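Take a look at this single chain in structure tokens; it is the form predicted alone.
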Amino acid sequence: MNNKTLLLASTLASMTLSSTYATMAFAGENLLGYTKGSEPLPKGALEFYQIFTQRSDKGQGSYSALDSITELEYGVSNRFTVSGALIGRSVDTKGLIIGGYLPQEKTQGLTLSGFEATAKYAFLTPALNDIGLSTSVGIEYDTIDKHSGQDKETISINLGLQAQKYFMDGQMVWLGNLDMETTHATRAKIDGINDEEEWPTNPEMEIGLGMSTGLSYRFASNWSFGAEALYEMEYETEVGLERWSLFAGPSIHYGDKHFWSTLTFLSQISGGGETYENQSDTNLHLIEKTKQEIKFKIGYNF
């Protein structure tokens, strides 16, 4: 074998690598927090993921709340992966009452609420092709209002649709989501409200449309740095457009070959639709968003 010979399949081998790496590096991982990525699990693999989101601060007596996502997912194919999913949640709100939204104070822990079920088949993947594209639907029933703690029946259909590009030999990856989710509602009667300015009782039909991009970019080995912006708008049976808003903000990703987590923080940028009485920061939506949101992921592959 000449020089020429040994460099050429030196050359393929390391382009070998070099896309088995990215490959095996990001199926699978969540490298932001919010916007996902395209990749599909290999047929066969099974991952695990604990996600918590805390949101906090709407600009008047005090406010935090807790989301819990514990999910399972499986890859059926290598185009095709099912997940399904427990709902966690917990709230805690004193000294704001928001008409229809937040009726009482409340203080309640961590309480399983709901569950979910995701179907993600995967059209062009972004290690073989130019860009990853894939499509998802699930559905989740819930129990507990996320805003205000109060029962609330859910059952909303989600609608998705990931796109995934790698640059720089796998070094920086660009993600894209488009989301829209419909949702029934219907919210249980409160001992002493009978009010329904202060808390409806009567079902209710929403529609939210979502857009996210970001960028992740790996600047240490197992290390990467991103950031994303999230645009929600949400439309209701009785007021039509009710609310929208801007949220954006930086992650940090770790990962190797079993493990990986991603932390993330995003602030309120802007937003609008309804306002509480005496809100002060006029340009943001606080009735059912805060002014920030951190979410930190775990994932595990076996």
The other form holds:
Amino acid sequence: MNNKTLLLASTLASMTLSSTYATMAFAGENLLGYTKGSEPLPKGALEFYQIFTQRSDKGQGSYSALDSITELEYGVSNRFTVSGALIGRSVDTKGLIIGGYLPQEKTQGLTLSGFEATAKYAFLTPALNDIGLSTSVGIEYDTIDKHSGQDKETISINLGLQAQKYFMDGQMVWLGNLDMETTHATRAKIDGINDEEEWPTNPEMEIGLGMSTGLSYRFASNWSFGAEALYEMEYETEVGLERWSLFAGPSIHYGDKHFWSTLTFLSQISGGGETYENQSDTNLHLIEKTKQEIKFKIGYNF
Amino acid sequence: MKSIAPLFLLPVAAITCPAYGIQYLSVQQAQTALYPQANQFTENFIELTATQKEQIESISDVRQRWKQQKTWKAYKGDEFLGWFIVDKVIGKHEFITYAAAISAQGEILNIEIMDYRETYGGEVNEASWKSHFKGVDKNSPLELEQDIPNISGATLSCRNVTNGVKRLLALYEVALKP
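Which structure goes with the form predicted together with the partner chain, now that we have seen the form predicted alone?
Next comes the full complex, this chain leading.
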């Protein structure tokens, strides 16, 4: 067993011991913040990723949340990769109470909250075929509600389809994704809040659909500029279409032989579904989403 | 659970080591590698006209990015051995610089990778991979995975080097052929 295999095996083993599996990985070098590529890692390759997403501004009070994903991805074959990740979350919310979503003010420092595991298979590769196409399946276990910072046990399964096409010999890249996520969640009781409207503790099921598309253009050696749009919908058993949102924004990417990094800023262009009481921006969805997200990714190839 | 913010930052700090690309060969070293018997190289940089660029693209079906193509004539005494051409193609992160030797009859004698800075695919510099270009000419299909082996993780690099050689063979037809 070589060093890479040993490292991967120990990581996956530690996750298994924690009775969890990991999910939605980011697979290979990320030119954009949200829209993923279809290129697989080659057999035996091992890559490390650290991803931070800051979500801020719900239009009232102050709201800031940070999501962290620390991930390892391994090329099992030239078409099939597996990855495992640790999820961390922090939430700081003041001056805004939303029944069922933000039941109280909360300051939660960055905390290990869950795990995810993903497998990805590439049917077509963009440099060999006219278009690259891959599919992914992931499972995620989380213990903290990403919106409120409250305790909430969540199990999600994510199915994804990634397309990628090269233009201008690869100087410009188009990416497109379709995703479907099913989630089972159970909120933990909060001391002092016994109203089910304020904080429902009955298990719930949700289905989320997402589609994103983007272009990345390499304007200088190692440097690419990109732009992408992300449309998401979420359906819940009782209310049907619970929310939808459209985000769009630019990315800047640097990549070299061993290291890459991507910084993305997305702003909510429009959104709909439920609104909170006295919400001023009614053309946005601000209960589960924020006005903007900033994502920073860093990757290292071993 | 305890706050683990410092733990998340550890790997970020650990991976901030610089990366270095590999320059395999200088122009002179590449000339010697491709024409070991040559004792003279005459610089003969080609300035392509718009029409010539279009002709190259039409023949090869590959975009001719450069107006100037750096070529040299290789001689052993008075004997013309062939053309030495330095070219660049797009890699995943940076340009890949390579050199090709084309005989007076328009046949690839060999290629050398001069500069490769990509994450995967260092095998492009192995003789076994480069040897697949030996003997190809304007009539060779040069299809990646059929005529030229693909290297996993470096498919874009393999495709663009293969297309680059196609383009140089078209350059020979348009601007170098006696």
